[in-house]
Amino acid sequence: MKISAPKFMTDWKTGVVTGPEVQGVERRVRDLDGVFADEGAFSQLRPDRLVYRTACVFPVPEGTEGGVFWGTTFIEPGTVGAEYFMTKGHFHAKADRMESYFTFAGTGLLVLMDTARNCWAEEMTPGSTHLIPPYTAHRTVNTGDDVFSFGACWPSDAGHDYDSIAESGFSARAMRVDGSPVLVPA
């Protein structure tokens, strides 16, 4: 039997994904009008600075039930105002499925809000483990100094209902208060 070598390779440290299918998107201010609260803050920021990075496997097509897809989302430091970088966020297109996400490295919060706008948040620090439940919105957000990396994995016919979040934003927001993340009431 033929032993092969394996197909891609994660690095668990950054959580740098490498492989021949790797798909990878940027997020910069210019793509994020209207996610964060304080506008004029957002519009002193330079249009193409980097926000957000993905590098994601897609191993099936998009919409094929039974499988799955993974891959590092990478968030640089910063904020707008007082509201740290985030991800747009969103709820599945497919609300039942879950997905889970691991930190690679530096801190950060994972927001979720249920489908009765109750938000919450938990600590993602190297080594976290978060399951995000069915019906669930969630976004991250670096709390840090240094980039933010972590891991996510979903179900390939999960989709992503993004408008829900662009049309009615996230209960709370994760605001620096006294040097610290809180999360506070939108």
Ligand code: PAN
Contents of the next structure:
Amino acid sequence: MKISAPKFMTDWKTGVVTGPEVQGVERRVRDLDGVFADEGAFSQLRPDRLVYRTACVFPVPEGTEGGVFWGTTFIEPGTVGAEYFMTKGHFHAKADRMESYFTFAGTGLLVLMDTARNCWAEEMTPGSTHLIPPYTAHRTVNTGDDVFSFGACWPSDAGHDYDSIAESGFSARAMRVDGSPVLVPA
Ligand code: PAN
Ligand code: ZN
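For comparison with the form predicted alone, would you give the structure of this protein in the form predicted in complex with the named molecule?
All chains and molecules follow, beginning with the one already shown.
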């Protein structure tokens, strides 16, 4: 029987994923209007400045029941006023679908919010492993001075509901206070 080389490789130090058809999105300042609290500070940033990007493997079409997706998110270091660079965040469109996150490099926070808008956060450091519960919005925040990267594995039928977050946001924000991250009520 044939033994073949792996199709994809994940560099466990950096999170870089290589292989056929690795695809991702880039989120620059111009894509994140309304996400950060300090609009004045936001308007001072270069619109094309990179905030985060992903490198993902989608082995089955989006929406397929029973499949999984795999990918890394890289968040640049930076702040908008006192608020750390972060992802848009979302509930899953099929809100009961869970997800796992695991940190490769840098330091950050996983900010979670349930459907009653209770918000909490877990520290993310290399090796930290996180299981996002069902019905829980999730957003990641780079609280360090270097690129923060983490992997994710999620069901291919989960989908993304960005609209609820665009409309109502999270009930707390990760801010730098005296040099350290604090979760502040929004
Ligand atoms: C992740 C996220 C990724 C980017 O793969 O999609 O970190 O964050 P936003 O999607 O909120 O912009 C995931 O949670 N997938 O379900
Ligand atoms: Zn998700």
